[in-house]
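Below you'll find only one chain, the form predicted alone, shown as structure tokens.
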Amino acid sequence: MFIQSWDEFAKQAERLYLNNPMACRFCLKYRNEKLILRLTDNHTCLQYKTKYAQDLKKAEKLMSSLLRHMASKEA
């Protein structure tokens, strides 16, 4: 499902990752001047689509947060 709000996507993506970190996959696509972010755990698929360049910084911040969770010892 595509989520319209960035804040909602970021919250749900982090929650989805924390519920089952071993099954989550994150995909980033840039095609035809559109950025598409997708996070899935094979049961739930969260997607966010944008055409604005400023959302790239938000995506970078979300990826950094997810990578911090992946690298922490509390997994």
Second form
Amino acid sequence: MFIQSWDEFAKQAERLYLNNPMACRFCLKYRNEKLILRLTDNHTCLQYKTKYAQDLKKAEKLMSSLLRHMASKEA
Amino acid sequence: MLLENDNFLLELTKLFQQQRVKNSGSLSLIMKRYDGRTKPKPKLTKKQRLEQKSSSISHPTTHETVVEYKCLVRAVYGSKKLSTIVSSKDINRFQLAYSNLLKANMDTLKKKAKENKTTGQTSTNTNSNTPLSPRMTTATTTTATTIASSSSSSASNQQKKTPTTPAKRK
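Moving on from the form predicted alone, kindly provide the form predicted in complex with its partner chain as a structure.
Below is the entire complex, every chain and molecule, led by the chain shown above.
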């Protein structure tokens, strides 16, 4: 259910998103002392759970790159 | 509520503050690509589908239209819902402000404990429950160190006893 390593999650997330960028959505759920990240394209769902602050930085980077890609111009 | 980018960021900070005060409930942030459609895509009739098929066979598909995508960002806390649409020219500003916001507000996460080094040096753990072990030159497990420490303490006790006994004899 939950992917254990961050690198695995990042790799699969990129792959899933580039496969079908229109259908993917990236959700982030923050509740006391826990952060849950989810990337889904309504067929498959990748989830990552963490309680550490250093993972927040990594999640930040991933989020920014996805945001840039989503709002970009494409020919 | 659909808001402007700046308003959205302001309201989002308020939501984070509310969550900190209440200390309950979860704040969800969602990001999705958006192509600007306001009407649902209608299903094609049979005629239109046949026309589409024939046209695609005769003209090979060469997309030359530039599509500018936007990003839809939504935030939900309890019953409060916010949303905003970011287009490509606002993306730089929004992305900086957004990442700063997240870093500043998600501060209840723990710091990761440092891993123990194999040379047996004392480790500075913030969250671990292992007691501080004395420095050993050889690599040993914690049980071995406790045994060693107990043996060393008993040896020192014996050493303490031996000098006193000759003193008493004298």
